[in-house]
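Just the one chain here, laid out as structure tokens, in the form predicted alone.
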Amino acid sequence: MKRIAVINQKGGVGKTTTTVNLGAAIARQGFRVLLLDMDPQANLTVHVDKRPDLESHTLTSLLVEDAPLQDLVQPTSIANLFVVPSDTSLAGVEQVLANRIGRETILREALDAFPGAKDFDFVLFDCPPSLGVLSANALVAADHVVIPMQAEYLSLQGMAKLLEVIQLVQKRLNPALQIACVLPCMVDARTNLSSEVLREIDTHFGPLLAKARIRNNVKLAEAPSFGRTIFEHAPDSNGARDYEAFGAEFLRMIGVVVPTATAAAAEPAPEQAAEGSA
């Protein structure tokens, strides 16, 4: 089971959208995927049509009450895609765990003890827009990091701190952790600003910069309000094309081969058009 942390301490850069739709794109290739909503805002939970206010078995149960992970997993409307939901009580986890020894390793230990791990190929963590205990748990448990990044100059602010935290986790708690890629999101190829920022990101991250681009797309913004992934809400949109392309690129990045039968059955991703939204 490959463990992926989707993280950026800046809010509004596409973390939840990427976690849900990357997970869905991988699931559409025949892999079984588990999404963990680690954000007290519970946006991922809503995105897959769950009600945070009605959930009693959430990630808080695992982190605070040591509930076994298998009791928290729920199916979604997408085949092969499952979720562990969040709710607002997760906001108090930082304070509750403040004095607990080994608080950064709770999630890793829960995944290591998860008897259903053999049934999942991937687990994706949707991290909160901060670098506290919740994000630390995701980084300690993860194999790879995906960093969604908005194509604007302010998005470069704070990246040094994020990279410093990742390096600290690599050094002290999780030597196997690797940055898989930086994913440009909300890109408008028609503007000079986006092109300039992409060049700047390329200068900083080089081969870690994904080739896929997630363009500004109204359908991506609409999908959460319907509780659907982009593939359910608008399968012919640029948003669906972009995440399908990124899903295929991401699997290549981490060395995962799509089964031949699945690859043959899947529709090829169309070439990404130059316009901004559809």
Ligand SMILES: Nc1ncnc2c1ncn2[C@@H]1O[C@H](COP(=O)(O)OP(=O)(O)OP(=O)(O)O)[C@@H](O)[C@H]1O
Second form
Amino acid sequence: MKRIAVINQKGGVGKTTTTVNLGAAIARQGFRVLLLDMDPQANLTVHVDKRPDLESHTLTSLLVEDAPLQDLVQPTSIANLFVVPSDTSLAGVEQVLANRIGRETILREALDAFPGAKDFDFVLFDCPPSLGVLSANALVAADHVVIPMQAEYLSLQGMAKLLEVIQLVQKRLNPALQIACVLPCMVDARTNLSSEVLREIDTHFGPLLAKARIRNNVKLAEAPSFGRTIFEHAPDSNGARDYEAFGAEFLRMIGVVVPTATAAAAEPAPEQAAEGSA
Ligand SMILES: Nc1ncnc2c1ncn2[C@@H]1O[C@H](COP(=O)(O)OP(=O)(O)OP(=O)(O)O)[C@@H](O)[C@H]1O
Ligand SMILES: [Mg+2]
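Right, the form predicted alone is done, so what does the form predicted together with this ligand look like?
Shown next: the complete complex, the earlier chain at its head.
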């Protein structure tokens, strides 16, 4: 099971949109995907049509009460796509765990002990817009990081801090952690500003900059209010095309071979395909 943290402490840059639609794009290829909502805002939970206030089993139970992960996993309306929801109670977790020893490794331990891990090819963590204990848990548990970045002025601000935290986690707690890519989101190809910012991001990140671009697309902004991924909401939109392209690039990037249609139909959990070529 590959573990992917979608992270950027800057707010509103496209983390949740990317987690949901990258997850859905991969699930459509036949892989089994689990989404973890690590944000007290619970935007991802709503985006996959769950009602946060009605969810009794959320990530809070796992982080605070050591609830086993298998009790928290819920199916979504999409084949192969599952979710562990969040709710506002997650906001209190930082404080509750403040003095607890080993607080950064709770999620990793839960995933290591997860008997269902063999049934999933990917788990994606949707991080909150902060670098507290929730994001630390995601970075410690992850093997790859995806950094969505808005193509706008000042988007690189705060990046040094994020990279510093990632390096610290690599050094102290999770040497296997790798940055998979920086993904430009909400790109407006018509403006000079977007292309200037993209050039600047390219200068900073070089090969880590994804080739895919997620363009500004109103269908992507609408989809959450319908509780749908972009592939159900507007399958012919630029948003669907962009996330499909990014999904394919992402799989190549981390060395995962997409099974053939026949193999995918016959074997819904191609764990070997996911792990074998890494
Ligand atoms: N490519 C896009 N085109 C148009 N709107 C978008 C696009 N990507 C995201 N949005 C919208 O922009 C807003 C912020 O996106 P999103 O919630 O994914 O960001 P976030 O980084 O998860 O935010 P937060 O930091 O609050 O968790 C949302 O309303 C979302 O629907
Ligand atoms: Mg979000």
